[in-house]
Amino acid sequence: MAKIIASVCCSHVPAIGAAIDLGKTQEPYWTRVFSGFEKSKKILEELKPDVCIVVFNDHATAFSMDIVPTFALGCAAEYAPADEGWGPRPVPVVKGHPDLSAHIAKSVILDEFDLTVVNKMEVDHGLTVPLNLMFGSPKEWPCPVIPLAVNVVLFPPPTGKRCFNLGKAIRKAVESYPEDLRVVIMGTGGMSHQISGPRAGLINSDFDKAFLDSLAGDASHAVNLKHIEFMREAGAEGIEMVMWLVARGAMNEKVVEKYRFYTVPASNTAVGHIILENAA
């Protein structure tokens, strides 16, 4: 069978995405950031995945206003970089798996989350930013990608709870999937920062730090926390952090924390990360 043998959680901050893109990667203000990432790709590369789970937020490419699902499953072929107001970001063309993305949908379902199909969607930067914190510059990506957006950016986001039962339901989905693949599921967005009005800049180390040990230990503290809680604390942005807790529910209760990392600032934001494996 299939099984989730890693979860990945990582910020997207789309400036280190353009670090990246114009070469700055070994300008002073980004060599902390990028070194601190340098152990993480050892640890994928170890890990060999067949296949990703990528849990970030679309920011008005694949979705708008108009539309915006709770939770949307991508199960196409590949996912093209989206256009995000200065052209396509110079990645390789995200490819899908759609056996795997059908078979979840189906089980998910099932298990009384209403997802939405997604059979055609651009990616923006919230993917492609952790693939290429994890992975680097390849020509193409090393497996392929099944993107699961989920709206942080529209009042009510779903809570953080949730977000952990829908990962312990797509846990339960890869693990009935008769294949015999090495599945890595990524959370994506955060830590605590605020992009507008008066807060802008807000930046709160000592939440971040307990909401990653939190993930590390017990999660109970995490997934139990108010949307007031995470927006007041962290900032508006900082509800992004439910994202991770998809990723967390997809692991057993007691996990082994293989590296952290955290900095700030990169661009007005904090930038945390954790890899955790299931523990014996």
Ligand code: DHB
Second form
Amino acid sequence: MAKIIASVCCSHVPAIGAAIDLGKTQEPYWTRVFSGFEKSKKILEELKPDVCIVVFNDHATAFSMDIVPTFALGCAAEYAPADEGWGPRPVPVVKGHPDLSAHIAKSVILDEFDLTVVNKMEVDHGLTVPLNLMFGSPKEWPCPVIPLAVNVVLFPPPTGKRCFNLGKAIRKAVESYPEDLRVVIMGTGGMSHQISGPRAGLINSDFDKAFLDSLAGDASHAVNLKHIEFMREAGAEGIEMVMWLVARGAMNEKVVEKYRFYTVPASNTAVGHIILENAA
Ligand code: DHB
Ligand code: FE
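Could you please show the structure of the form predicted together with 3,4-dihydroxybenzoic acid, as a counterpart to the form predicted on its own just displayed?
Starting with the chain above, the whole complex follows.
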């Protein structure tokens, strides 16, 4: 049977991708950020996932305002890096796992959790930047990836609790897949940030740290946060942290914190990262 072996959450700031693509990772501003992910790359190498499910948000890249699915599950064989205004990032095409995707779609939808099935999608920095942070810059990504895009760009996004429960349904789906696959579930986005308006540049480290502590504990504080609390405390884009709740929902009630990193800022954003494994 397939199994979710770890949950990996991290920020997905586009400037991190630009620093990689433009060869700026050795600049002091960036060494502060990238040094926090050296250990993560080693952990991922040891975990050797067969598949990664990457829960991210599309930043009006693949989906225009014409169609905004709440939860969109990638079921394609591959996903090209999107052009977000500067040409597609020079990173490998993301290979999918259509069979596991189809299985998850079937299990989760029949579990009364309606997903949008997406058979063609380009992926933006929300997915490609975290892949770089976990796997570096290889010629090919080390494993197939299943993208799950969550709407946080158009009100109303799903609640954190709904995201957490989706994580539970995904876990059930994965654990009923007959092949022995080691699956890592990633949640990307956040932490506190606001990129426009009078509060642009807002960062709230106390809020972020409480969120990380909650994920490493029983998660109830994080799961019960309301949209208005994310907005008020973590800035307009702090809502991206709901993606982390999908990843946390796919884990046991009790988890072990394998690694944590937090630094401020990268671009406009507090960079947070946590790796969780199931407690025995
Ligand atoms: C920034 C952060 C994001 O999460 C994003 O999607 C876009 C921009 C930033 O800090 O610049
Ligand atoms: Fe974002």
